[in-house]
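Okay, so here's just one chain, in structure tokens, the form predicted on its own.
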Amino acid sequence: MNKLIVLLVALTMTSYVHAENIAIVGGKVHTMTSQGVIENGTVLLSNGRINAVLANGDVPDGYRVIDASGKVVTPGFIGALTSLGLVEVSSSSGVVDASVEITPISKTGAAFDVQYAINPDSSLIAITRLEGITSAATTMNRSDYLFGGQGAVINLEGHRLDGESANANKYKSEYESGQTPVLKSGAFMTVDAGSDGAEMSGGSRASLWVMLDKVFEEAKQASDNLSPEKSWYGINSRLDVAVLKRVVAGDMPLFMRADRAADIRQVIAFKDRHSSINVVLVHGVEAWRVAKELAGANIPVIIDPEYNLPGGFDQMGATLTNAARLHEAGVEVAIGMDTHNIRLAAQHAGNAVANGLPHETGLASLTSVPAKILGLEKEVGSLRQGARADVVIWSGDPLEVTEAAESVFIGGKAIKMESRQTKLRDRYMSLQQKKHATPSQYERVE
């Protein structure tokens, strides 16, 4: 009987913590919706969702109030293209889940699915969310195949140390209840439509584009249920075909990486031939040169706006005004880097704004635009009623490098503003304050 009472009390306490109501008041709220910017806004969080966004709104009873006066409130930023949760040390001699080699289950790489490889214990997740990024599109960054497989969108809540436990090394996971960090699996497909893709497809663009057309035509024409009893001699494996049918139907965006203008024009022509495919241009160093054509084809772009010098012959037209010129032509722009170092995205967006991109568009490139590209605009990327309560309170303008995220909420829960980097900082700062400090290699940090 006593055990049952203890269990009921524990469940009640857990439910209370998860259901905490929070009111963020007094801040400059960038809703990223038709509400625009609210100078003195109130954001109500309840049961992991946004309950309301009000101007000078009264706080209902039962809400814990957080005063954000003089601060800026935004939706959690979205890493538009990363390898978070798949790589810790990219040069490791062991398994690095952000890359894949030859395997018999696939012929073109379309069937691979990164959702099974995501590690919520990665130290890079905590480092990233301290910069105001609360969710990320993650995928492999190297493949021996035509496609890079199916990417996933994850939240960055991660695992947390249970500080009240007698065992300081014991992890307490918010996913033990059956939840996972994956917000959306099979969220997009990646393919390199530039030099690297040509190298993987026979060493020439002459073979790359023929290959791309043929694999999609094959997927279109193949039966919905390829019987294992019948022989199959396709360019794709059976598993590849099943996934590519989702791409053909427009249910899964196709992220096509290309930098030089000539390759981007081929991407546009590909979209014209396969109009049902939801094409997204990635990287696009020379995208500004064909900005009007991209806008006319309704192809959004995920770029790293920091490229101002060519890193190869495909990037001779690199310029810091890339994002601004694309926006001016009517192209939807998201800012991201295909790396685990996506924490720098806000700084990159700030540099794009400094080079002509409107400020609110810079914020949209980190919030509402990537959410729309990923088909999650009702869930993340904006402060609207019913959306996930992924919210960040900033000390000031988040696109200014001197400002920082002060509070981060993911699914309505306040994230401890701590990472491996902050722990190392605090450790060595404390050593400097000791007169006779033991060398750091002899100290055990619990």
Given for the second form:
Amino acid sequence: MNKLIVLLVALTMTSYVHAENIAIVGGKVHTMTSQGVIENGTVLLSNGRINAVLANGDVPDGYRVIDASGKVVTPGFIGALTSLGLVEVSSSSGVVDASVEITPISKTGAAFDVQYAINPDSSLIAITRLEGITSAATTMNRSDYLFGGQGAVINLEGHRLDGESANANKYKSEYESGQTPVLKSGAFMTVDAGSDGAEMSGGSRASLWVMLDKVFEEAKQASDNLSPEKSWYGINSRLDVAVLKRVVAGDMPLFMRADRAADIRQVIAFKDRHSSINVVLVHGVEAWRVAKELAGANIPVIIDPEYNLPGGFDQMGATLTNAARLHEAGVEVAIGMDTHNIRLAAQHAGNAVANGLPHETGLASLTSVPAKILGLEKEVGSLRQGARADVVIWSGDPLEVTEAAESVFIGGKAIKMESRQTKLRDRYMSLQQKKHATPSQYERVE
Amino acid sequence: MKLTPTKLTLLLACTMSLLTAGCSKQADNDSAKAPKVTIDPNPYPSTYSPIEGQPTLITNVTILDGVGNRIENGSIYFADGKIQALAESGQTLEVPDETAIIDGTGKWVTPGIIDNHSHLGVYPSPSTRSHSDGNEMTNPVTAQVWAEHSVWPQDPGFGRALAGGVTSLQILPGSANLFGGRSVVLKNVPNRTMQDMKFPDAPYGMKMACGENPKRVYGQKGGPMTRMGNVAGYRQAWSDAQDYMRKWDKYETDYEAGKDAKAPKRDLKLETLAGVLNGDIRVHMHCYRADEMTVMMDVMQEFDYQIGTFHHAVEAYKIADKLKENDVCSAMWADWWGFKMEAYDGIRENIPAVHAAGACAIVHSDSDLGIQRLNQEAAKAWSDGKRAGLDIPMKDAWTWLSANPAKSLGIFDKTGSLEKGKQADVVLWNDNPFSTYAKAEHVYVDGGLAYSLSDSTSWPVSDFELGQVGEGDNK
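Next, report the structure of the form predicted together with the partner chain; the form predicted on its own has already been given.
Every component of the complex follows; first up is the chain already shown.
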């Protein structure tokens, strides 16, 4: 009987450990809210949320104080467009959930849903989060359909190794009690509105845009209940229609990828025809040429600001000043398109700043702007009261390539600054520094 | 003495040139015999001519000379295309009146960046299929192809790389084949023809590839389809090259003995392989995994040649000691990883770990975007090393960008450092180049101002971009 009680207590303690109250003091705090930048700010984390951001150093009782003097504090960065959790190794390495081929469930691709495909144990999660990225939009990067399906937003806590527990069930995490790393499913829909989209539509934009209009008109007009009993002759499958209805309603933003100015003008015209749709422009190499119109249509962009080569005839206007010019015209700019190296988004933003984007806007491109695009501005991307306590303490300016995340909090808990890569590093640094090394596979560094 | 086609040429070049006055006597003497067959090692000679420069003195500037020295508030003077002098703070350099004098306060000077792994021109922008000229994927051994015959000098990427401070670069064939063909080294002064850019007197390199790529490309096309198949392929090719060299040796010996010797038929593939075995051509080998690199160093011992550089070398940190022992450089990215299995064990500290072990470390791009900011790649590696306890001064870290790639390419006697007498390939940075925000303000190639940040009319615009939406990145 006693044994049973002990076991029950142990289970209770390990199944959910409340995040402790933490006060991060003394740092230069970029709140990404109307509070702006606070020199010597105090950030209070409680119950996994931001409790307060203060300009003075007063810390209430019951908080563990972490000194961030001389350091920089920001909200955790958001991977604006990735395939994190969907791919471990891209090439010749088994199923990659970030790509999909022909299957009967969908006719236009809208129905696919990556929320079921996320692997929180992927090594990319730990590798990415210890560089200050705490959540990410993730979706497929290749589909044999018009649409790339529904993307999700995930946090990067992954499956935690619970260090406070001596229990054998070491991998128990809060997400296993019915929760997942998914912060938001059905978070956005992707479509290529440039050359690749034209390829998917018979090889011409003349087909692509007629198709896109038709697909959405159909979703608007179709009944809310397309049951299997009733016959259906649509371009979309029944499931596609149900999902596209959410896009039409403006609940699920439509990420439209296009590079050349003429295509981007078509994106703007599309938004004009389908005004309820929440359109986001993706990649947008020549977006600077249509910047005013994008601002007028209230279309934000997700771009790679380092892309400055005419990789094709859709990209003749590529320039390093794309981000700066878009911002100047009033367009909201998010930065960060990659998967294995989404951790380099801060460097990308830094290069946008080096080419004219204001520094604080560079930080916003990694935090508040993607949060807003994804409809999660109250949850992530800023240090506002009530938001998730995803916070990073940096050694210095996060956009400098020589600076790094030193402490990362996800949901109010400090993550262990460890990944498969740091373990490989430690194993081989230790081995190289010894004269008579033990065989490598016996080398472990704790 | 090993006699091989390329060495033969150097020894007996004049016998081919029957019209040359100095050789005609010898030709007369041997008139009874058929003329000796020799091979021109340089049939596509460089026609590079530098941009005309002005004597230039940069003062009050932080100098990293590229060979381990850092001078604060120093001066550098170059003229006639060459580095003339460096001076410490407080020293004055005597310069002619017509010298351009630049106050470098708050700025930095480094040797020009040398990228020893680029596919500019062979995989140019725009990346259309009609421009895809980097991989002769028709046979696993294509040592006979030369990248210079694919280089499209109108690739806008050259000009963009120049803006990033790249003054020389090696263009390599791709990595589909066990032997991908010869590389070419270029001066990064975009011009009409490949020959106009060709680095004078740079040795040739040869691209080889380990691992996944040859397996993937040829697995269903007659092989190799395994790593052991790859190694069998290298060994057989080296063996064939040895046989070919013996044939030329015999011809050489018989000819010298006055016999009526018939020259072997030229085999362009084996000729290049022979060039490697006799040390004229440098091996640049795409290889990711530590175990594979180590096998390749054994193959190198078996056939008595030298691998100059492993490229990508994502696992070099695991065998840095062995790389040092075998005198093989590693050309690496700062942080690329995971796009295929052989890149799965990439770590951020690869470059500093190789350096710290005393082996030769190089930062390379393999990318038309990455080549534009190799200084940032070095900066990342430098700081990642520092955080891991490998505290390498910036003045030594710059060897990854200039001196070591120059050594890898066999041009360190000409460029790659700011030493008196070397080619004046120089970058003036507007800030510490280990910062994201630093930009190349002036890029000099052979003392000529090839790029000036403040003067957009100095930025090269390729024919391809002329009259298009953007003319270069100057919009």
